[in-house]
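Below you'll find only one chain, the form predicted alone, shown as structure tokens.
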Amino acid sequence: MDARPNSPEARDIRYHMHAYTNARKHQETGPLVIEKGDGVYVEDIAGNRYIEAMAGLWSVAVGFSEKRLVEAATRQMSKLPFYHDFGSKAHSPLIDLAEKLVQMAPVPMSKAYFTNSGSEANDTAIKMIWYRSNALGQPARKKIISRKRGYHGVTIASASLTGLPNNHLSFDLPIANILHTSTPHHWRDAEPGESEEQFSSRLAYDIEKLILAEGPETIAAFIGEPIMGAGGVIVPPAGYWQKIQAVLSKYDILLVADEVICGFGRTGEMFGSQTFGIRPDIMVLSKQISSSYLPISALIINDKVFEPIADESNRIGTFGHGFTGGGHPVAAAVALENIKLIEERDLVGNARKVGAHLQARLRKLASHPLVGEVRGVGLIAAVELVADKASKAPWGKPAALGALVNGFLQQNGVISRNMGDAIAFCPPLIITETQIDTLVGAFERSLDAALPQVRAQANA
């Protein structure tokens, strides 16, 4: 870190409070200042170049500095730099994007509704679900089931859906009417000898027990990511989504698919719902919808959701919800061009092909002394680190080993993220097999660099 009083690092420490950061530790270590990006690479202020193995925040599908997205933003900025969709107003990019999203959905959908982030979209989903229950004359039907280790955002409502302790501690969350059921992590939570199918059956039974205990007439919806992202890239076990959907259908409970990470090609299909046979009533989209070049998110809803909401808005006189920047014309224009690039360049196919190479390369590391599990689908993966493979025990405090290896990985020219002791990989969809080899090679060197410290502590 440049410690000069007027350096960017020093000014960052003085003026900037960071997201998802130990604020006190940051005052000691300072930031990594990223200055520019190109393709799958970013470069810091000192000129060091990194493979961005998280695509920023799971999101830069087409890579950094894609000229066509810059040009799309420039054209729209010069034509109509801002407008909104309040009071029956609209603009061409938003109409085009709404039509595109509804038509490309993997199940029949009716309308698209626009917000600015995944958190806002999931917050809006909760409000829509509650509004719909009131419209149907079911005021008791307000509870929503989420999952432990699920991630759905950070607003008061969406953070309540999130099932991670650090999103609740000292925030006085979760709010009422949000329930959490079991995590579908077979490697970590299965009983001895329990197959994936048996594990899935048990989790479906857990959900049904929860529904019956709370009262089916009080449960409005279930929300889940096709693959759990920030909770550790948890791939659902065999039969999981089919069994869960059978329970939801039995009690007429809505299904919300949070596609914020999986959507637009990440799993090797356009949507994670296609990969796992999910038929949602609401789909939540963000991140790769615009490659995060500009903030935009959307909900796609079916008629089962839309029609009662439309009736209630007619009874009241309006649907009293919306955001100033929701469906911003520049963001919508960028999202349209971004989706066009994903389709034209077959980045979904690239995620499938190069993703298979990523999964195979990572699985070759399964025998490493620090590797407990390798998991993933397409171009999203995680490697769970352990100090003892047999007991699956961590190295000291949970997350200590993940942080150690992630630090070595950054020194080796790859930016990733440790979620506890799981190192995640979610690179831009444009990545090549050669770049994957470089990425995995750096990861293997990082594991080897951490091993002596782990063994030294074990022998101490």
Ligand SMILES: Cc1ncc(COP(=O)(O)O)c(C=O)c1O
Given for the second form:
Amino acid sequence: MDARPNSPEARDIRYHMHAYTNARKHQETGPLVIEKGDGVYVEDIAGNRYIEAMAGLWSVAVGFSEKRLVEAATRQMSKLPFYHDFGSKAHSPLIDLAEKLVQMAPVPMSKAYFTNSGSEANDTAIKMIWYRSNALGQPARKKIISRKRGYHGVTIASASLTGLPNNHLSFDLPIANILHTSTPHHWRDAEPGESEEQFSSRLAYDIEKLILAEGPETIAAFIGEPIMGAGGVIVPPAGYWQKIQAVLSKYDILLVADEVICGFGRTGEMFGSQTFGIRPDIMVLSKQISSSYLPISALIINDKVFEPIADESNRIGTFGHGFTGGGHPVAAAVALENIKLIEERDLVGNARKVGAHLQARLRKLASHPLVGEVRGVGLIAAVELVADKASKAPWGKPAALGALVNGFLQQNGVISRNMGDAIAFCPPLIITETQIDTLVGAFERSLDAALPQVRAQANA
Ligand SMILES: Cc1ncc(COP(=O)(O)O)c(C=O)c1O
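Could you output the structure for the form predicted in complex with the named molecule, given that the previous block was the form predicted alone?
Every chain and every other molecule in the complex is listed next, the one we just looked at coming first.
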């Protein structure tokens, strides 16, 4: 770190409080200041180049230097830099994007509603669901089932859906009416000898028991990511979504697919719902919708959701919800151009093809002494590290080994993220097989660099 008092690092420490950061430790370590982007690479202010193996925050599909998105933003900024959709107003980028999203959806959908972030979109989903229950004359139907280790954002209601301790501790969360069911992680949580199908049946049975215990008339919806992202890239076991959906249909419970990470090609299909045969009533979209060049998110809802809401808004006089920046014209224009690029360049096909290469390369590391599990689909993967393969025990405190290897990875020119002891890979969808080889090579060197320390401590 540059120690000069007026260096960007020193000014960052002085003036900037960071998201998702140990604020006290940051005063000692300082920031990594990223200055520019080029394809799958970013460069810091010291001129070091990294493969951005997380696509920023699971989001930059088209890479970090796409001129067509810059031009789309510039065009729209010159023509109409701001407008909104309150009180029946509209503008062309938003109408075009709404039409595009409803037509792209893998199940029959009716309307698109626009927000600015994944968290806002999930908060909006909850409000729509509650409003709908009241519209249907079912005011008791307000509970929402989410999952431990699910990630749905950080606003008060979305953070409550999120099933991770760091999003609840000292925030006085979760709020009422949010229930958390089991994580579908076969490797970690299955009983000895339990097959994936058997494990899925057990989890579906757990959900049914929860519904019956709470009273089916009180359960409004179930929310889940097709693949859990921030909870550690948990790929659902065989039969999971089919069995869960059978239970939800039995009790007429809405299904919300949080496609914020999986949407727009990540899993090798346009949506994660296609990869896993999910038939949602609400789809929540963000991140890769605009490659995060500008903030925008959307909910796609079917008529089962829209029609009662329309009736209720007619009774009250309005649907009293909306954000000033929701459906911003410049963000909408960028999202449209970004989706066009994903289609034109067949980035979904690339995620399938290069993703298969990533998955195969990572699985070759399964015999490494520090690797517990390799998991993933398409261009999203995680490698869970352990100190002891048989017992799956961590190295000292949970997350210590993940942080150690992630540190080596950064020194080796790859930006990744450790979620506990799981190292995640979620690169831009434009990545090539050669770049994957560089990335996995750097990861292998990082594992080897960590091994002596792990062994030394185990022997101490
Ligand atoms: C699946 C999922 N849902 C919601 C969110 C929240 O999105 P945002 O950070 O834009 O509020 C995220 C963010 O990582 C996410 O991964």
